[in-house]
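Take a look at this single chain in structure tokens; it is the form predicted alone.
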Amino acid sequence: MQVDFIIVGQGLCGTFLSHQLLQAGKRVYVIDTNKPFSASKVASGVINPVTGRRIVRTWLIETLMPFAVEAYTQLGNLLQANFIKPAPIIDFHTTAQMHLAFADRLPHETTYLHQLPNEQPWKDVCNYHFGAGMITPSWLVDLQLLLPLWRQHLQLLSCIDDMHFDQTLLRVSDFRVQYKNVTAKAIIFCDGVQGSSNPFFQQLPFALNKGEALIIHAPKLPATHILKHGLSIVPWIGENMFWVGSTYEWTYADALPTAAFKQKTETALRQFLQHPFTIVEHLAAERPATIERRPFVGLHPLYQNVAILNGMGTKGCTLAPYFAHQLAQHLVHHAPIDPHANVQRFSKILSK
């Protein structure tokens, strides 16, 4: 079989890259093992324009957020589904210092930070002692609907195989790549945490970390907002269902859920929420983050038909649509890639 591009992985990166290349009229062949607990599948789906204790704008958010909203909307129109909706974040301050930090930022960040118009309804739902503010516009992406629907679309086009990618079967020459009976102009690795052991890209400064979350059923909790009080409480699939998390563990024995997280999170929820809830599921996954918190995008400096789209970390919903577009434009039209994301910035270590 002859195609233009082989794509390894169908998380958010592989989904948007295959979509962009198909839109450009290219033939793609996607290889993906349909694992239930990849980082994309257990992520909350939140697009938050600010970050950190200093509550500053996330990198490139003025460009990334409108692009992402349009990209999710377009993909939803194609698949006749709604993948994205506005979801204001209520930031319940956990300390007096956090309350002061938010108040100090308010006059300087009038686009995304706002005073909470009416605190009274939330006092009947949550226990908090240091006030609250609001972050908006912010968005919620339904990854649990998007990823399987795009997979079905690829299946209808006969351009995805549910299989483990065996690196030993890949053949790379100057003018083409071949995997089993598939020949292509190039191969793009959108393989998430597997990228850290990929022989082409394992020298890159990945910083894998583990996240855990609970899925709870909370009948009296409003599903109109995202709530932050140390943990995030995010509307999830199903009536009165919520995602609660997440941790950032840098040292861990495996990627499995832990009893310690469940106990700590359940205790925090019972202190914060005034209404009963039931734990339905406990999730965990590794994230393909990077040391410098910038993605890896572009062609290998030595192998010009081997590329990567990876390292989105906790900001995948925000970053993946934009950088998938940049990589697709680079592959098809030789358009530039943002130098802060271009994997060529590591050409020295990749060329060793």
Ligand SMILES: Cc1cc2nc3c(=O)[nH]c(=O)nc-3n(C[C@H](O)[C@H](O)[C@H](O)COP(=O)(O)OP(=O)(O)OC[C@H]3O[C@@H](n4cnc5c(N)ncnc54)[C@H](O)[C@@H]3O)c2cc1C
The other form holds:
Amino acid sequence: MQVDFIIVGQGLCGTFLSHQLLQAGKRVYVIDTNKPFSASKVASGVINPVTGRRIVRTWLIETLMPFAVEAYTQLGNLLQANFIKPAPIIDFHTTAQMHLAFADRLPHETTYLHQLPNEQPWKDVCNYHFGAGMITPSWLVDLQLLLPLWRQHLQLLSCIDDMHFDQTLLRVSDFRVQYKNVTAKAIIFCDGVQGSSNPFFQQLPFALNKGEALIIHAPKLPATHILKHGLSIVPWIGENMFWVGSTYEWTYADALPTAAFKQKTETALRQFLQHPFTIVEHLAAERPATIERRPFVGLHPLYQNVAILNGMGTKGCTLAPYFAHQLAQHLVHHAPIDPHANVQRFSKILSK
Ligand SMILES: Cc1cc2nc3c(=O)[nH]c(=O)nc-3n(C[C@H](O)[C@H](O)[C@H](O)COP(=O)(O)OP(=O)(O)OC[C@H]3O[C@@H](n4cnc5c(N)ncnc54)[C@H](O)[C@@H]3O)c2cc1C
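Having seen the form predicted alone, could you now give me the structure of the form predicted in complex with this ligand?
Every component of the complex follows; first up is the chain already shown.
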């Protein structure tokens, strides 16, 4: 079989890259193991424009957010589904300092930070002692729907295989790559955390971290907003279902759910929520984060037909559509890649 591009991985990165390349009229062949606990499958799907204790704008958000909203909407139109909806974040401050930090930023960040218009209904739902503010526009992406629907679409086009990609079977020559019986002009690795042990790209400064989440059933909790009180409570697929998380663990024995997280989160939730809930599921995954908090996008400096789209860290929903588009444009039309994301910035390390 002959295609234009082989793509390894169908998380957020592989999904948007295969979509972009198909849109450009290219033939793609995607290989993905369809593991249940990849980052994209465990993620809550939030696009939050601000970050950190100082509540500053996230990198490039003025460009990335409208691009992402358009990209999810377009993909939804193609697959006749709705993958994205507005979801204001209510930031219930957990300390007096956080309340002050929010109040200080409010006059300076009038696009994304707002007073909570009507606090009263929330007083009957949650226990909080230091006030609350609102972050909006912010968005919620339905990854639980998007990933399988895109996979189904690729299956209908006969361009995805559900299998493990074995690096030892890849042959890379100057003008083409070959994997088993498939030849292509180039291969692109969208392999998430596995990228940190990929022989072509393992020297890159990955900084994997682990996150856990509980899925709860909470019949009296409104599903109109994302609630933050240390933890985030995010509407999830299914009626009255919510995703609750997460942690950022830098040292861990494995990527499995832990009893400690479950216990700590359940206790915090019982204190915060006034209404009953039951725990339905417990998820965990590693995030493909990077030391500089910028993605890895582009061609390997030594192998001009081996590329990467990875390093989305905590922001895959915001970053993946935009950088998949940049990489596709680069592969097809040699368009430039943002130098802060272009993997060429590591050409010395990758050329060793
Ligand atoms: C708990 C948690 C919560 C998160 N919440 C959010 C959020 O609210 N908003 C947000 O923007 N981001 C969030 N993220 C981050 C987001 O999930 C990631 O940035 C994003 O999903 C990364 O996508 P990816 O395609 O690079 O990797 P992945 O989703 O890991 O996809 C990689 C795919 O490649 C496949 N693969 C790898 N190696 C091989 C191989 N050799 N052969 C075949 N297949 C292979 C894997 O099976 C997988 O399907 C969260 C992450 C976690 C863990």
